[in-house]
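Have a look below at one chain only, the form predicted alone, in structure tokens format.
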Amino acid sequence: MSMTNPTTLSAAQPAANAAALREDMSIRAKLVETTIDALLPPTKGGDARLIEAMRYATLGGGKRLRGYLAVETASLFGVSEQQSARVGASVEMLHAYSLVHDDLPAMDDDDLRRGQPSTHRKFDEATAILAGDALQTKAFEILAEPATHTDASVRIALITAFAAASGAAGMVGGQMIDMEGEGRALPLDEVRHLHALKTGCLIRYSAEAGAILGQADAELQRRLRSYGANIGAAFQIADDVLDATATAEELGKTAGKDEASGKSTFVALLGIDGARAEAERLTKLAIEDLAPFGAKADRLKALAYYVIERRN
């Protein structure tokens, strides 16, 4: 039984549905936020500062795109929001860990995140590193608990896919390639591969996770995995365009860092218009992936447009 009644969208008019989608995302973001808050309660013991940093990194901001995907795709298969919100909270915690570490001086060295001081600036570098470590392990702990799903095989499938998406063959590997590529002109295929790992894998997993949680058949899981991969790629291209065109106030983080760091981006390789065209192509592919779901996937179709039309 769903805990909320999100607004129904019509895929025929995606631009007109933007406000309805934002409302729906806000509802689901609050659900995921409440779940994170419950799973990371404040403490007064020796770990109080660590928990405070973990909560600072995860609560009070962000689009919750990954959490939204997990909850929304799970709803296609009648999964309760109590269960899917746990998966959404898990992926948001792991995403937060990646941002905490990404902002460190040894990585992208950024003082701002979501318009606020980065975790290492709010606390200190050692605390930020430990907070990221703890968020990563907490994310897997949540998936392993029976409250996520009573069937251990489903929990194992979630954990296996999550580990693959976030480790050396996924997000972390993409981050390493990104760092190694600074100051070098990478060809387009390498940039695609880099971002498919660094950004795309976790978004792909978020879409796939709902199907795993819902015990969907292999073809529907493949469809949602492909949808996630396509909007993940489109999301990164939109990020590249925003980095080149938006202000720090709009982004909530330092603007223009890709160019300053000498990174090979979709904008550097394709130009702004070419990058936007590529994002639109991927969005259309993502919508085609959803064909078997019909009108039930209208919100996911609208989301595919949202990722390339957002301003932060």
Contents of the next structure:
There are 2 protein chains.
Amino acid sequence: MSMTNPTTLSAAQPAANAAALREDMSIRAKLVETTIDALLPPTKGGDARLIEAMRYATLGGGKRLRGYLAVETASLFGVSEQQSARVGASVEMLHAYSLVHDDLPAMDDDDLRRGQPSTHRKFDEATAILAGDALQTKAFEILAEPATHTDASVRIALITAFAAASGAAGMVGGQMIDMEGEGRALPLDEVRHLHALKTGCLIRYSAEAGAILGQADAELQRRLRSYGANIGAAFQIADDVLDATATAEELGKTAGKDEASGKSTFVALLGIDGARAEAERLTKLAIEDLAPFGAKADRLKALAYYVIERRN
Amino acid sequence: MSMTNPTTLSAAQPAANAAALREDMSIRAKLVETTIDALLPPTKGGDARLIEAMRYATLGGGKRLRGYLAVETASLFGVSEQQSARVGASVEMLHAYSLVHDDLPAMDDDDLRRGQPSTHRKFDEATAILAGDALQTKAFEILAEPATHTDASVRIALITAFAAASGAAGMVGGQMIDMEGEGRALPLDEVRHLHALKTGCLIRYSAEAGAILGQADAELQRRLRSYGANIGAAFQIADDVLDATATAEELGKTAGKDEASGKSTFVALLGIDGARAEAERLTKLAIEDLAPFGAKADRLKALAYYVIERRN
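With the form predicted alone already on screen, would you show the form predicted in complex with a further copy of the same chain?
The next block holds the full complex; its first chain is the one shown before.
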């Protein structure tokens, strides 16, 4: 997908920055991976199988979009990667718990996750339920530890924003609305609201987390929060477009699944061109949010393109 | 069951204190109930059903042993009930989430909880999974709020102890070991370890939480932590004795279930008299832990008896 109206962008934008972003995402995905590995070491006692399931659910790949956002936004304020990678690992653990529970037979009943057996297929349902539960606990525990930030009030601010983004008024609330909406046509504003909660809140938190960790002033914190909300919304619309246009080979999973299941998607509501235009509009808003950061935010700008240009 | 050797007790112990305890538990159960109700108000939006399930799982009774412990231990240090009831509500929400997930078909598959349909029977499995997830988040969120304590480092200490008690190295780890141990005979030390994690950690935390909230010195904190661990262990042994000796009417659930399912219980390992003696030994240790508090801790002493003398 090419941008139809790239006038709001810095001249150097697409090619060079996209290449830099890819390299940076790969480096930071490894950093987050290593951090999760260290925070969740394998054990030999009675909890060995539980820890193994938690590791299975969290390690071994993915783009680490949420972890990347936390580390990259924190770097705008000179926060050490030792600290920001912990916040990145924490949000990836929470994201992983939500996927483990979402894949359960009583929920979406998915046997595969990134081409591998989902956690309840690899282990069993009870282990998957408990591993998800313990991953959520661990995600909060990591934020509370002094290694995340020396100032307890900063850790409290992270925990507060994290809980708001992931609980009944955030991610879990969105999953519930999604489940209840299955099989009936939702209007556009409800689809927007559902996704703002289900995937948007945690992506927004990830961008905001770097600002909290960096003790940014209220205006910069608001800017990054808005940036996160905008790319989160664009991300979901791009997902719908991908489902409707990409091949199964590109996606690594069944394509056209949304239409087949009669889900209320942005593509169903706006058409493919309309959905693309909406994603581009949100991307531009996200880039405008970054204005005060200048060239320091070039990678975050490239990321705003990346979420709508990716093919998987 | 009467105490065979009550020589370590204050003279005024049994009758008067037991009556005072019953009244106090009833008053504080109401306080915790009111606090949960206020922290989790019903809603009318898209999250109405999720919140309804969370309220169903947490409101409407129970002894509130954990909530009581938090409020009562905090009162030793003059903490306001407004603050301690929040901590009590938080731990009861966490306990409720663990019961909701434990009752699921993939776990213990229980249709009833306190004589009422379990959450997944009243709603559905997906709603029960999500309600449990959101209750855990809410429990952490409450602790992080300034109304719990003005000092952020006290809130962080609560969150840290809470996460340790409830995660993979605590309650959830215990549930996993319990599940893996089903159908095979466990030796006494493994049964002890399993219950120390599964039910003991959260009861211990509840007693410790009051000391953290009250900013007690390290020795008093250690004392209440030990008290909580001892009554937590006694509580579980008494549960096994009850299952083997009480009628279904007394229990409000099927009696003799443990023996029928071939579970490794303290009664199976020690016999009924041996299990009773062990519970009494732990009760005495718990009472010794309270020595520095004098008469202020009379209700906590009475509670140590209560956990082994109750008939349901």
